[in-house]
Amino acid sequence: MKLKTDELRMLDGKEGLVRQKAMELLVKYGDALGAAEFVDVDNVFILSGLFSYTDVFKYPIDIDSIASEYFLDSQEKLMVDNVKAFTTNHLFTIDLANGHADLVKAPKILQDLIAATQHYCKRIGISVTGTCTPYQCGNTPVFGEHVAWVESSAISYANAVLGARTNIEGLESSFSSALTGKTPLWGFHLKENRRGTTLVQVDEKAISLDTVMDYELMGCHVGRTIGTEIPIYPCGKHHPNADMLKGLCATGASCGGIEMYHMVGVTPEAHSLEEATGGLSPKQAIQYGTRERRECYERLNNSSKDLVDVVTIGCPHYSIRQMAQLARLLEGKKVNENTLLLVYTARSIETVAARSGYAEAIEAAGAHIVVDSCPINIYFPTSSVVATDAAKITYYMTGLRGYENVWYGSMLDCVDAAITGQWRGELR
C-alpha cells in the first residue's frame, strides 16, 4: 500500500505503540484486499461485544488485555488512551441498566464482562450508544462521507439510504479505524463499485409495499436470490418511510449478503434507473410477486405450536415512530400471564419514549422495554415458542440459536400473540 506521511508516522510508532499496532493490522488488511491506499474516516461504528470468543469468559477480567488481543491482535497488553475518530458502538449484550439481567438469565461472568466493556469504551472516548441503529441515535453520516461501520442493517442503511460509503467491517478493522482515522480505499468506497447490478421487477398489481413487513419479505427474497449483488428496487405506490427502508436493509443483509441497494426515486444515488446502474445495463433481472412473497413468509414461519412463550420485537431497534405505534396498540390491554413481551430499542429512543408517554403505556400493559441489547441474546430454553416481527431475528434464532419454534409476522400479529398467548398471524 502507498502510505501518506501521517500513516507512516503511525506505522513507525511515532504516535505510540497502540496506533502502531492498529496501523499494522490495517496495512495487512488493506494488502489482503488489494487496496492501493487508505481513505480518511472520522466516523466509525464498532461492535464492542466479545462473545464470539468463549475463552474471555473467565475471572479475573482484564479488559485491557482482552481488548489488546481481540481488537488489535497483540499479545502485549496495550493501554489505549483515546480514539481518533468519532466512534459509536453497539454493545450486542443484555440490558443491565433496566434490571433485565435476571429476566434473560444472564450468567454473572457475562454481566461483569459487559460492565467492564462499557467502562472501557467510555474511558477511551467511544460514545456508548449501545444500538445497532446508530443512524437513529445521532450517528448519521452525510452523502458521500467515508465511514467504517459494522452491523449488517447499518452498513446497508449507510450505503443505500444515506449515501455514505462503507464496507462490511469487523470488530478488529473498525476498532483500528477508530484509533487511526483510516480505512482501506476499496469496495464501496469507490464509486464504480456502487452501481446497481440486478433489477427487481415487482408485481405491484398483485402485492402492496406499504408496511415494514412488506419490505422485509421483499428484502428476504432478494437477499436469498442474489447474494452480494446490488439490487435496484422500484418505488412502490406509497413512498417508503425510514422504518420500511430499515427493514429492507436488515433482511437483504441477513438473508443474503446485500451491502447496498438502490430504490429509484428514493435513495440518493438513484434519481433515475440510469443513475442507479451507472449508465450500464443490469446484469440480471429477478421477479418478486405473490408466489415469492408467500414462499418467504412460509419459510420464516417454522413453528407447529400455537401457544407462545416469548414475543420479541425491535430488530433492528425500534424507532420512536415504532414505539409510538406500539404504545397505541397496547393501550388498555394486558400481556398474557404466560407470555413474555420484550421490546428492543436504543437507550436514547427509550428516553424520548418515556418523555412522550409511550414507555408508560407499553410497560403498563406488562411489556418489558430492553435497551443496550439484541434479541439474539435472549437466554431461554430452545424449546420455547417465540414470536417476532423481525425477519432478521427469525433467520438468526433458527440458524444460530437452534430455536425450533419461531413465528414471524407484523407488529400487530405480535401484539395479538402477546395478549392472547397464541399465534394467530397470517399473511395479508
Second form
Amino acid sequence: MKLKTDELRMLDGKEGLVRQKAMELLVKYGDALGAAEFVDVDNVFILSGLFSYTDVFKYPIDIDSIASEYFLDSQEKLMVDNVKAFTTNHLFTIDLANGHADLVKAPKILQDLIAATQHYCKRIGISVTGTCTPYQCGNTPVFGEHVAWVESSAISYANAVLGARTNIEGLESSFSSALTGKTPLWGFHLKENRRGTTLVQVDEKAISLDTVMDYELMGCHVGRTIGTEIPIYPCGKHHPNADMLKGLCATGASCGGIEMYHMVGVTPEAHSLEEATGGLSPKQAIQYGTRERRECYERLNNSSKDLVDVVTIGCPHYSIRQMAQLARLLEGKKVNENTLLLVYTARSIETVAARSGYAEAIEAAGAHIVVDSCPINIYFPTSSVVATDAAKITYYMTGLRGYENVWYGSMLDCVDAAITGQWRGELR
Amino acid sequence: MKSIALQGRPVAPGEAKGEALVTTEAISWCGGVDPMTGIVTELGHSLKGQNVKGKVLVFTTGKGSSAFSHAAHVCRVAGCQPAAILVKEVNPQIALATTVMHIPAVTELNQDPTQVIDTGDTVAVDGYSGVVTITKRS
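Having looked at the form predicted on its own, could you now put up the form predicted together with its partner chain?
The next block holds the full complex; its first chain is the one shown before.
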C-alpha cells in the first residue's frame, strides 16, 4: 500500500504503540484486500461488546488484555487512551439492567465481561449507543461520506439507503479505524463498485409490498439467489418506510451477502434505472413472485412444536415507530404465563418510548423491553420453542445458538403467540 | 505421484502444508463454524459436520455476519484454525479473518482451486509468493 505522511508517522510508532499496532493491522488487512491506499474516516461503528463465544474467556477479567487480543490482535497488552475518529458502538451482548441478564440466563462471566467493557468504552471516548442501528440513534452518515462500519444490516443501510460508503468491517479493523481515522480505499468506497448488477423483477400483480415482513421475505429470496451481487429493486406501489428498508437490509445481508442495493426512485444512487446500473447492462435478472415468497417463508420456519416458550422480537433494533405499533397491539392484553415476550431496542429509543407511554403499555402486558442486547442472546435449553419476527434471527438462532424449533412471522403473529402461548402464524 | 502447481495472489503471509478440505460454497464463520472445535455447523452446507482444524480450507469466499473475523479470531485462540486458506475471491471478511488467524492465504489462482483440488489432496501454500502445490491423493 502507498502510505501518506500521517499514516507513516503512526506506522513508525511516532504516535505511540497503540496507533502503531492499529496501523500495522490495517496495512496487513489492506494488503490482503489488494487496496492501493487508505481513505480518511471520521465515523466508525465498532463491535466493542459483542461476545458471542463466552467459553474462550476465563477469570480474572483483564479488559485491557482482552481488548488488546480481540480488538487489536496484539498479544502484548496495550493501554488504549482515546479513539481518534467519531465512534459509536454496537450492542453489549446482554442488558445488565433490570434483571434482564438473569432473565435470559446469561452466564456470569459474560455479565462481568460486559460490565468491564462498558467501563472500557467510556474510558476510551466511544459514544455509547449500544445498538445495531446507529442510524436510528444519532450516528447517521451523509451521502458520499466514507465510514468504517460493522454489522451487516447497518452496512447495507449506510451504503444503500443513506449513500454513505463502507465495506463490511470486522471487530479488529473497525477498532483500528477508530484509533487511526483510516480505512482501506477499496470495494464500496469506490463508485465503480457500487453500480447495480442484477435486476429484481417483482410480480407486481401477485406481490404487494406493504409490510416489513414483505420486504424481509423479498430480501431473503434475493440474498439466497444472488449472494454478493448488487440488486436493483423496483419501488412498490407504496413508497417504503425506514423500517421496511431496514428489514430488507437485514435479510439481504444475512440470507446472502448483500451490502449494497438500489431501489429505483427510493435510494440516493438510483434516481433512475440508468443511474443504478451506471449506464451499463445488468448482468442478470431474477424473478420474485408468490412461489419464491412461499419458499422463503417455509425455509425460515423450522419448528414442529406449536407451544411457544420465548418470543424474541426487535432485530434490527425496533425503531420508535415499531415501539408505537407494538404498544397498540399489546394495549389491554396479557402475555401468556408460559411464554416470555422479549422486545429489543436501543436505550435512546426506550427513553422516547417511555416518554410517549409506549413502554408502559408494553410492560403492563407483561413483556420485557431489553436494551444493549440482541434477540439471539438468550441462553435457554436449546429444546425451547422460539418465535421471532426477524428472518435474520432464525438463521443465527439455529446456527449460532443451536435452537431446534424456531418460528418466523410478522410482529402481529409474534404478539399473538405471546398472548396465546401458541404459534398460529401463516403466510398471508 | 501427480503434482500440480498453481500461481495466485498472496493474501496473508506464511507457509503451510496440509490435507485439503474443499467446498464449492461460501463459508460463514460466525454461525456457520463452531470456533471452539472447528466443526462446520451450518444447516444444509456441504461441509456440515467436517472439521476445518489444521486443514487447507478451499472455498469460494466468505459470507455472513461482520463478526466473521471475531469468530475466526476465537477459533485461532482455541487452536482450531485451518492451516491455510485458498479462496476464489477475497472479500473483507476473508482478508481480516486470515490476518487475525495468522495463517497463509492465497486467492485469484490461475485455475479454480475448488475444481482442481479435491478433499484429501495434500496442499502446500506459500503465502509470500502465492505458489500453491497440490499432490493428488491418488
